[in-house]
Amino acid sequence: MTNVDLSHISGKLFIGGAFVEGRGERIDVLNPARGEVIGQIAATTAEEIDSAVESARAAFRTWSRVPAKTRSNALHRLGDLIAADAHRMAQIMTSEQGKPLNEAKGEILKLAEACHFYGEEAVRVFGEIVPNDQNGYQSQVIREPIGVVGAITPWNYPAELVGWKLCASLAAGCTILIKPAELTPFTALAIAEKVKEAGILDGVVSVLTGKGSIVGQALVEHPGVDKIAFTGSSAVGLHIQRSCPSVKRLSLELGGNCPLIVTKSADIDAAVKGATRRSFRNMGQICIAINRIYVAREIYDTFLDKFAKAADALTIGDGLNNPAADIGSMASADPLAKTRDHLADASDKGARVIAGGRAPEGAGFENGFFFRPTIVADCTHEMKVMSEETFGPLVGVAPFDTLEEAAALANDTPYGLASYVFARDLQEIYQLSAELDYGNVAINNVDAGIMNAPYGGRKQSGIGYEHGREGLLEYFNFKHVRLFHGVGA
């Protein structure tokens, strides 16, 4: 059996370029598929909050001023860092997240990429030149960095939900304070690792561990924090908004719900390939996971006997011991409490479970968060797995007759990051990609985002961007500087 060593991180936080000990109350961390402890975290103190907040903003003075290659390299530095140890830092991650050892490899590599995409990005932050009305004047529209991060960030991407922040963060001039989730700190203070390694100005980058509802929201209310990044729930997205106690930056990226429709014209097996992935990839425990299907009434059976059959096929396991396995244990108690509840209301409620339904037997399942991928057919939407997020490795299929009825099942919910299409027919696509009213939307694919183009949610899901230019420029202010020369006056 694979153990993690993590006492030279457990306890530890991350602040003015130093790991040192936590001075507050120590918080358990389990692995998730074995129920047993791997370390702790020290949640933060509010006077250790002051003292990285302190240190961040003495660190942007400098940071925000040296130039944009200088920052690019250091980027580099560290996605090649963070590139050359992947398989360390994947099974710290695996340890606490419970996601196959192989899928955290390529998250922990993902991660390397959007140093690299970024520090590419850094140097190429323009401004504009824009005309006046009269002679003698010239305006310039300048982007400067916003200042003090507090990036909050969620347990089911611990390494990629991280970067997007930090990686934006420092090619952008801005110093950055990570609170990352209680169930996975410890890939946040191997990511701190690597920054240290790398040679990024001290107090650029903090680590501060402990319950949201504590130090994410101290991060909130600090005066001194001039930009809040957070990914998670709408609910919680929502309390951080209301909760600022003076004019902050926020970017939000919230929950999803996300719906896929597969028209009459699909590659049928296409289509069951990529519902497949994208429904239980992770157990679900995304928020672009597909939630609910649509599927045209004349290949509605089709579909579902193949769904079915490609469901029961995938492995699931220990992620530290079985690195392929296609699926491991969720993360914790909650996921699976809901997974649950919104099964067992679909079944109440009419729905068929044609897939899964429950836990794995067997040696290796016992302690852990297990629970087959899970397909309900014949839903309507006064079913919770149509009309919530889930979050957990159960997804609802139900039939549809027209486009237009596709459409609006699909956009009936206060949700609007994902959406997922397969057709062949280049008039249902175009139809439905103008009608569906999400962020993103992947047609006869199941990947919607990809690091150089902007990933961001619609209504409830979000606001803000990241990824791509856009997802930079999340992190300037724009400054207008008129200057009158005299010049042709």
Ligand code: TAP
Second form
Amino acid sequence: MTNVDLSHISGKLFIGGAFVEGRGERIDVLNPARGEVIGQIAATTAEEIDSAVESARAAFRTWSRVPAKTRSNALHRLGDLIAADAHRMAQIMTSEQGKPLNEAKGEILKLAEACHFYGEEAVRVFGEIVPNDQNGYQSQVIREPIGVVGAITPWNYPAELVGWKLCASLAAGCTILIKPAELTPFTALAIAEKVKEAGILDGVVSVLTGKGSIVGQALVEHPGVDKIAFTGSSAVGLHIQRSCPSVKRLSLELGGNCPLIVTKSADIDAAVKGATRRSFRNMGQICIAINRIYVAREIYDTFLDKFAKAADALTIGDGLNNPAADIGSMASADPLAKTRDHLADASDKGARVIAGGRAPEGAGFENGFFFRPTIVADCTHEMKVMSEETFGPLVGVAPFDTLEEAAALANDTPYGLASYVFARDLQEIYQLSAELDYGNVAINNVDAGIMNAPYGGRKQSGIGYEHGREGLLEYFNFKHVRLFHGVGA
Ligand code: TAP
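Show the form predicted together with this ligand, please, because up to now only the form predicted on its own has appeared in this conversation.
Entire complex below, previous chain first.
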């Protein structure tokens, strides 16, 4: 199919409840599977940022005070509208991000689910009455929305990573300014269309496009923004933390370098299936992608043999023309270059390429950022593939002899986002789940994140949580009201 028509949102910003023609310079947006320009974004100017912050501050005064039920209803309406338009929104995502259409549609439907989840949570924000040290007093702990949120998001999950921040803000009574990734701005603008259709109060949601180093940084530095909710690389997260000129609430969902341990008691076929899905889905461009795999020496060769066959069997294609392909193109030249660099480094240091290792050839692949799912075996921690986040379709594998060695290797990283274990022996499972120093541990499955459990990293993988009650609480300040009423004093 041809690229989708984006003329209605190309060059537009969403400010104060209206789509306005951006006044800043234009930046091309590409379909990464085809190398074709699909539209342009406007670089939001300093004046436009000020005006968006002003409208978000004005809207906050109203939105924070409307009954929780009203905000809940708005979220449910938004979820219904998004689900009803999932196919078109998925086409927009695939056109700018490169993932296969069916997968993009799945992501849009998960965004709709997030709207409903937070719609339910909005009416369940409770305070607490806590005991006092003297009679005659009552202490109430009340939750109040933080204020104006600046949401800065990456390109790998253009709907969900915007959506978690948007939905939590709406539920809590915050207002939000969204700065989507330069590579994938149109999914965010398409979400803004749904916000408008849902009749959400003007100014509650804005979308400001442009470069992170300018528009994102301006939100970080703006005195009118009360909280930054950032998802992206650890390097940029650290830069944001350091460059914030005033005390500001921060949630940082950052990079990972996620291990999988396959013990000798594991169901090998289930481990291979899980490893294939979580190493290569979305071309490995997932913060919780499996980057490195440690396999018990007794089953190492069998695992490698089956894993290589499973990776070779994955289908790859232009996501608009092949909606059901397993994987599409990478999102841009940068992650592809990094993948090639990590592969060359591993090969130079003695790793064996047992699957992939090259771009697919033939018609349809000439102009896109494609690469075959690639496995390198016999890896060591001197190789970048085992010690840095590749963020591409490349995974390293190494054998281990004892469980203690496997846990130590898995924890030998500055990151702490997600880890995975395949094992059937209960003692092995307990030992590893206790020792793995990660915010998420998935055992005998590879889907670490579900909507009603907290999802966050530790160490260099970030601070704060998304999903669950904990994710919603990130958007509140607590207030302690200590009241003397004198009864029983
Ligand atoms: P980054 O380069 O860090 O970019 C993320 C966002 O920050 C983009 O919108 C970017 O704008 C913006 N940005 C860049 N410099 C900025 C600055 N100085 N001030 C404010 N904003 C700035 O990450 P990426 O390459 O898009 O995404 C990949 C990374 O995200 C990986 O490390 C991945 O692990 C991580 N990630 C983490 C999670 C979770 S939940 N932990 C989920 C997904 C991805 P531009 O688009 O203009 O660059």
